[in-house]
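First, one chain by itself in structure tokens, the form predicted on its own.
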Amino acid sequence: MISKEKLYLYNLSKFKELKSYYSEQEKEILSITEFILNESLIEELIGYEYIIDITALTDINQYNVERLINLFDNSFTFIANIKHKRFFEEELRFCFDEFVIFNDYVENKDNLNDRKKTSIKKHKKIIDIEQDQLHLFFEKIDQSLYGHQKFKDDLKKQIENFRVFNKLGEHLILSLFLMGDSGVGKTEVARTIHKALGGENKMAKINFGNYSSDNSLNSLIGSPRGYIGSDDGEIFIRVAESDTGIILIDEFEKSNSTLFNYFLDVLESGRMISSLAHEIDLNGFIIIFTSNISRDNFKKVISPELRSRFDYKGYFTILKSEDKSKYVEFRLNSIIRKFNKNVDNLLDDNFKHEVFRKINVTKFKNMRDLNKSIKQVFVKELKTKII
């Protein structure tokens, strides 16, 4: 039987640091539960320096425990929840020399912390925003979303309320909830903010249309550390790409009970945590919930707790008329500026007024169809000028 010498025991909750230590030295863990399916992946990975955690042995016999960690060569190191420290070192005294228990995984303390402030990134929230820029901020929102004055109106009283009472840490994070058939512009709400704030990387938005399962919540969160694919979840990688404090949740009707919970803490204690302990601090952070469902459903679908805890209801309609020629006109002028300067510069007003002619916005009540149509009587109109 060989020994391992080591086998080093994690704090679930300093393992997103542990996974930063290895990430440096270019070393990928990963879970034994992979090699428990499939004996043969170990041959393949002799010789490469992998971190492997072994905590789902925990559910496995003695001998066989054994067994597949002597299929191991001393090129691997292996890692463990120290939760199970009594049961390794009981079951596995004849594998591993050594049991070592790693507080933040590197014997420099305040080196881990200067680490981990530098692989942080900063997002840009609306609380940071000085008081003098706040003015450019809300031309921003009223230039880019059309229609919905009152909205626009609720939304700047309730965002200046907000950064007083976050001041006071009496409020951690502002919660909107969007009613509305597809296409009125829920979701641009959420758009529009994250670009006013400078938002560069992709938003970080959820549609719970996928998210019906009972296995949601891992989806959203992480599956627990040691089993195949455990990681942060979806949400948490959203959040992590994303330069803004900014959060879309789609759809949000189409969840199910254990979300709506996991939400109802979120918004209570203004962090979402992982199921890996990792912990994300919201402070600051717009939440954006969105939905298809109607006024009267709204009740019936939502829990009153999950109501109670929502600082903003509204109901978006159909946008008027003028406010749908107003969108077109700014879609065109785009599109319009981006093939002048990506293709050839020979559109001008005189085709842009042509196209705009040619589309007849009382047709649509679906924002999403009016843009398909102004694509489409773009490529129609642009094929008649290059012809």
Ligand SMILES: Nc1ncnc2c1ncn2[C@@H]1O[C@H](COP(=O)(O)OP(=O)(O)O)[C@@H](O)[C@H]1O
Given for the second form:
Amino acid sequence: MISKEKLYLYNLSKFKELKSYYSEQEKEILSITEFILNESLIEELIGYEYIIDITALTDINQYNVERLINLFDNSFTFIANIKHKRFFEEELRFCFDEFVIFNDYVENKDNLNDRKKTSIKKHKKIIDIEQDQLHLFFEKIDQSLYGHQKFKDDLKKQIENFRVFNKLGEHLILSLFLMGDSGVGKTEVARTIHKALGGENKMAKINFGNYSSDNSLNSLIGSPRGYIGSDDGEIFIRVAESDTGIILIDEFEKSNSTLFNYFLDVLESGRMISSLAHEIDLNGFIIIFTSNISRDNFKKVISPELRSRFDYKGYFTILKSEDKSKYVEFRLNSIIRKFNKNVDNLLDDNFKHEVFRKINVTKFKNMRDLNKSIKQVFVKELKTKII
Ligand SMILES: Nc1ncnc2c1ncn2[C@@H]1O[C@H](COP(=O)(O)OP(=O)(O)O)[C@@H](O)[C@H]1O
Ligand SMILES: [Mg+2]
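To test you: the structure above is the form predicted on its own. What is the structure of the form predicted in complex with the ligand?
Up next: the whole complex, starting with the chain shown before.
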């Protein structure tokens, strides 16, 4: 078990300040309860820098608390009500190195605003990678995305072309449209590219499922000056915060024609303009659109103009058993490594093979479900070993 650095203890009477402190950094606080109900959510949110309030863990026993906390990685920040300081210091002593009282939201407020104004983040882009370093980028993609060999070959060609024609000023944004079943790695493609570009911040991700109303364009690119809440919209905030030139638009088909047209223009012009006339230059960016629609529906839902604007359209199919097995092996290695770090190398290769043997990959189409099963079998096997 690797312990997390810090647990921040806050005073409930200051929760409002705490919330606004984090929301200024565009970070959201989620309760651990959501993850207790749905552990696979953790996996989905890894890399997005969420703040997790673990106060509700006071009702759960130590074994389960440790197990749960261990599923998170370091991209998460943990907070809890200081009222239970004693409980956390005792029960979670293996989970956290330090228990600190959190009052930054008072002291650092000015600081934070200054930082926000002055720091202009530079996005790391695929067009800026040196030619002799490019193979490292592709290697990372190869290693982190299982299966989908044809897509990976195609992506390589797309990127090589893009880098040439972008220099000539002929190709401003590389756009990929990925379709296919749920849980086969569409979103993972974007995450992998973000990481391979060296992304340390949260990737710019917009879920169009949240933008299906008539007013959607306003919330996405901001409402005109003078309107209530006139501000840049979500996509501007997300892109400004990210440190890589990749944007992920999830569930693209859920939106409406106004937004489709907006993106038609963005792909054409290589820039985004908010309703407050702020402009973001997207030259050299990769935009990934994902969708669960079937091949047939693609033609019905997405207009021909837009369809022809995507540089690449790919259909993701269920992974082969061989690739799923590789994924299981990778996950088990990573879980066991984390576990052994704190528990005296308790788990050996025999244990791994035992777990591996009990997972039937052919049963799973969705990798999220496979992942859940890996965790369940792991815990079950662990119990027989410990008792
Ligand atoms: N081909 C893959 N390679 C590596 N991980 C994958 C792959 N497919 C799915 N996963 C894992 O399964 C989970 C769901 O994948 P995701 O990309 O979010 O699915 P979707 O296709 O619905 O966007 C993620 O945690 C991801 O890490
Ligand atoms: Mg997805």
